[in-house]
Each structure stands twice: as C-alpha cells, then as structure tokens.
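Here we start with a single chain on its own, the form predicted alone, put down as structure tokens.
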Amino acid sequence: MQKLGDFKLPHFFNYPPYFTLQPVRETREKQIQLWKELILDYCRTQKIFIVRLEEEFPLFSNSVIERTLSHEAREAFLSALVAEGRAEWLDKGRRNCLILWHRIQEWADIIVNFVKDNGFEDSVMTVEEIRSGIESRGTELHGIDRTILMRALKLLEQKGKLAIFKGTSTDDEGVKFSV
C-alpha cells in the first residue's frame, strides 16, 4: 500500500481512472464519494484546514502512475464537500476552501469536553492559548484553524456556554467559559 508521509493511501489511489472525472453517473457519484472521504481523512490526520485550488495538494497528483486531478475534477470534489457541509469556499472565485473534517457543532462539543476534562468551567482562556497553549497540546483543539475555533466558540456563546471578550488585538481575544 502506497503511503504520503505516514498517511495510508487507499487502494483506488493508485487506479488511473480516479484521476479523472467519470462520465458515467453512478461511477462518477462512487468516485466523487471516494475522493470526499480521503480528502476528508487525509486532512483530518494532516491537521490541514484549508486547501487551495491553485497550489499544490499532495493527494490531487500521484507520480507512481503519473496522474494529476483536472481544475474541473479538484472543483467538483471539494464542491461535494460543500454540498455536504463539510467544506467551505472562502472565496467568491472558489480557489480557498476550508475544510471542516469537524462541522462547527463537532468542534463545539470538542470545546466543551476539553473545558471539562482540564477543569475550566469557570476559567478564562485566550482564543491564542485554546489554539495553541500547553492545554491544549495533544488534542484536537492544537493547531486549530482561527475562523473555525472562532465559529465554534461563537456557536457555545450563543446557547450561553461561554462569553468572547474582544481585547485590543486578535492576540488576546478572551473566552470565558460557563459550562
């Protein structure tokens, strides 16, 4: 089996034709469902949050069999992702899509476990420190991407979980969690 790093490609990785988009509808939607689920789980285990149409992406190109997805073909994967609501273009000319491996509600709930788990139902925490602060090493949260911490966070503010406290900068922007 093929690997990208540590990552385990799967077998139709390696099968020509997935590099182009089928003709035939019923191949077509089991291709478009391949490619969502491994984009899905690569950026999952890659911890990747947004991919750019434009650039590079090691899973749109395969050297072993010589094959690299169309604009047309990385288009129409991500734009399934879309549908499902589990992607989102950034951008009007749909060249940045931010991948939610989590929905908002998922990332949400991770939030609350993580309050829980390290006692910091009554605490004060920097959206900075949430995203990359000794707590939050070795758990889902570290690394997050700002735009989906910040949605997350916006969603447990409103069913009254938490209150966001806007400092002078986007450096120390302030949650206060009520869980």
Contents of the next structure:
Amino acid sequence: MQKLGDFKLPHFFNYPPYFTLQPVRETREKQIQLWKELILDYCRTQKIFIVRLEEEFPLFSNSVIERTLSHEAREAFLSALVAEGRAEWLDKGRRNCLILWHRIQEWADIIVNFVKDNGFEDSVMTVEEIRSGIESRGTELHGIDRTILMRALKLLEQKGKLAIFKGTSTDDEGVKFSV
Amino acid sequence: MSNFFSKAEVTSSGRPVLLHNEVECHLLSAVDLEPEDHRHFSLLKSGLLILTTHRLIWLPSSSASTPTSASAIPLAAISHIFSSKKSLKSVFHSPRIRFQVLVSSDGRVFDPSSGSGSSSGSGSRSVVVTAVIRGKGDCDGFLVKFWDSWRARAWETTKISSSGSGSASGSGAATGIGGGLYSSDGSVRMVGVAGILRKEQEMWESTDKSLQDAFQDLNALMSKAKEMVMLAEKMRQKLLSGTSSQTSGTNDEDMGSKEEMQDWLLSVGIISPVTKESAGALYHQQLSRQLADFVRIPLERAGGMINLIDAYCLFNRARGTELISPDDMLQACSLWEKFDVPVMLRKFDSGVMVIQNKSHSDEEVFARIKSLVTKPEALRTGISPTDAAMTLGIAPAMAKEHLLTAESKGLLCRDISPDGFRFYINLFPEIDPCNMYLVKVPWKLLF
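Output the structure of the form predicted in complex with the partner chain; the preceding block shows the form predicted alone.
Below, the chain from earlier opens the complete complex, with every other chain and molecule after it.
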C-alpha cells in the first residue's frame, strides 16, 4: 500500500487514467467523485485547510507512475467540492481553496461540545485559546484554521450562543459563551 | 558616243548609291578616265574617282562642261592592274593608273552583275583603261588600296559583316567597317551590341503582335461562350419548370429526355437542379454503383474501414481522366443507402468520414479491443492507437476512431501524458466511492 506521509493511498491512485481528466461524462463523474473523497480524506487526516492550486500539493502528483494532475483537472475537482459546499474559493482567480472537511455547522457543533465538555458555558476565552489552548489539545479544534473558526463562531453568535468582542489587538479577540 | 563604262546610280544630291556591303575606300579628284579605244567611247574628264570595295566609281564634277552621268567599273571586271612605272616621262606627266578591263561583246565594260554569263565567259577581250590623275591626291596610296580592294574580292562574300576591326588598317578592309548603322539599302544593320538590342526589340514587337492577334480570337470565343451559358441557363429553367408542373402524368419519354438533359448539363459541369428531388441524376447513380464496386478491394486491404479521403484519391487515380469532384464523391456515397450495396458511409463524432462494410459490426471491433486492452501488459501500460492498428489490421487513424468510440461507450478511458495518448480498460465503474479501499479489482497485481 502506497503512502503519502502516514496517509494510506487507495490502489487506484496508481491507475494512470485517474490523473487525466476524462471527457466521457459517466466516466468523468465517477472520477470526480473519487477525487473529492480523496481530497477531503487527505485534508482531514493531515489537517490541511487550504489548498493552493499553483503550489505543490502532494496528492496531485504520483511520482511512481509519473503522472500529475493538470491545472484544469485540479480546478475541476475543487470546483466540484465547492459546488457541494465542502470547499470555498478564497480568491476570484481560483488559485486558493478553503477545504471544509467539516462544514461550518459541523465546526459550530464541535465548539459547542467542546464548551460543554470543559464546562466553559459561561466563560470567556480568547479565540486563540480555543485553537491552541491546553484544553484544545487532542480535539479537532486544535490548530483549526482561523478563518474557519471565526466563521463558526459568528454562526454561533447569530444563534445567540456566544458573543465576540474585540480585545486590544486582533490576537486578543475574545468570546463570551452563553451556551 | 556611248559610254564605255557601266552606269552608276547616284542620289539626288550626287552621292553614289552603294551596293550592299559596299564601302568607300579612297578618293581622287580631277581624274580622267580614258578607255583605250577612245574612238568609239567618250573620255570621262575631270571627275571624282572613288574606290570602293566593289567598284571604281567616277562622278562628274559640277563644273564639267559635258553633262555625263556617273560611271562605274566593277572591280570584278578588272583583270589586271599595272604597277606604276616610274620613268623620266612620268616626272613631268600627271600620274597615271592603268588597268585592264574585260569587255563584253558590245565592246563596253563587262558588268558581272548583269547576269549575262560568268565573268570568265563572255568577257574574253580586255581593254586597257588609264586613269589620269590631274588632281593633288595621293596617287600611290590610291594604287595600294586599289590593289587591296581588287584582291580582297569583297563582292564575292555574301555574309553580313559584323563589327570587324575598327581601326583603319589602311588595307581598305573588305569586311565593312565604315558606313555606320545603316546599310546601303537604308535598312538597319545588326552591328555590335546595338544590333543585339535591336534584334531583341524586334522579337518582342513581333511577339506582342501575335499575342494581340490571339486575344482577338479569345474575345470572339468568349462572346460565344456567353451565349452558351445563357442557353444552358434557359434549359435549366425549363427543367425546373418541368418538374414543378407534374399534373399530367409524366410519360416515359418526357422523363427520358429530361434525364438526358440532366446528364448533358452535368457533363458540362452544371449541377442539375432536380437532383435532390429525384432519386438522383442518372450520372450520380451510375457513379455510385461504380464506386461501390471499386471500393471493395481497397476496403479489404484496409481491414474493413477506409478513410473517405483515401478512397477519393484511389478512385480518381484509377479513373485517370474524367476525375470526380469531392462533391460528386459525397453524393455518390450518400446514395448508397438507397441501393442494396454492401458498403456504407459513416461519420464519426470527431467528424472523420469513413467507408466501411455494412457487415462491419462495432461490437466485434470492441470485443477485439477489449481482449487487447486486458492483456497483462496493456493493463499496466495501456495501448496506443498504433498498437490497436496492428492488432486490428487497419490504419492508425482508423484505429484511433475505434478507440475513441469505445471510450465514449465506457469501455475504455484515456491517459494523456508526455508519453503520449494511451487507452486503458475502464476500471472506474469497479471502484466503490464509499469504500475506496475495498479491493474488488486485483489492483495489487496490476499496480
């Protein structure tokens, strides 16, 4: 079994046609589906939140069979993720993509559970503490992408579960829970 | 008294009219010409004696009392020239030049140009003529030149003298160097570079003229052609009107003559307007059948499928003359579906058109492709159009069409890389996206 770091790659990763964008509709749909799953899996396990199309992304090349996804192919697969709501384009030029292997709602739920698990229902924390505090270690929140975290927090704020307030600097943005 | 000498022609301004190629060599003034027998013939007194390459010409001076016409002695008639005797007597006398002249039967100077017999024939007698030079000219020089001219016998050369040595070598050269561009009869001589240029010029002018004449004919032809085209148009209109008004049952005769007319129009290159309505003009029908027969053998050789363009080239080459246009070819092929012929025209998605046997089945080809692409080596590295071509026994371009068709049916999928364009058996359907690591296909063995 081939590996990319500690990630287990599926067998079809060595099937050369997998790396050529297929023109026949049915075949292409299957191909896109497989790539979507693979990208999400990989990002989830490797905790990758942003994929930059013009940079080396290990998943997009296979040196064993000497194949690399073309830019067109990369854009096609990521656009499919965006259409499904599992990713977002960060720029108009579609060069950077935010991967939501958890949807924002899912993240929000994770935060709520985190708060409940640690008894922070009425506490105040900084945003940074949520991502990298001692309590977050071992949880999915640890090392979460700031943009995603903010989006999830804002969603919770809309629901009245917390309030975000600015501190003396951006790093000091704080949250008052009222879960 | 009659003139002993031959008459010399003179221009209105008193200049002698020279013969073709005749060139003046020397002049002496105030010369008397005395024929030996001056009892019967008059003396020529005090005239201008001109030595040319062909003659001795004597011109009367304007002050001569007796109006005598110009005279000439052809050098050809001279049989001998006496050398000058320097004696005591000659010191006191005017210098004399004496020469012997052949005379004809009438006693006058024999004129070889008169055409009466050969020069050696009738002129058997000779008479001595003395030229008395009373003027101040260079007598000795004249004599030398006289000798040279007489010996050179320029009257015997017929070819046109070209540039020749320009310098006055003093020999009174027989090849004319004097006289310039214009010869004695007024026509332009072809001398030197100017001559070459002039010849070219004349050639161009004559070509131009003949071209103009040719175009006159062409203009006439074109006006006739216009009439022909108008006639053809009228016939075409008649044909069109004929088919639209088919209320009365068309009898065979009408149809026959109409078809004849269509054929005739086609043969002069005019497309029949009724082709689409009828089963196609007779011409195209015949062509269609002929093509079906012809294409059988190339089709076999090509493995059952041949590119339309290749078939077109082969067909025309076989015909030799009366080549058909691509349009004719297409029409002929399109008619096949109306007949019972074993061939058909097929258009691929890519736009490529081929002729194939009706018995050709895609399924059979796919089966062969599948067996090719599931071989162990092909499973790992796929196949190229060339590999397929070799297995199927057809041209690579045709093979590629088949592979693309198989791909569109989901049998194959493509792999594009710097290595080229290859096809693999399509394994995507075998993969379960929900269970990607489940090994249904023996991937491990393959990859």
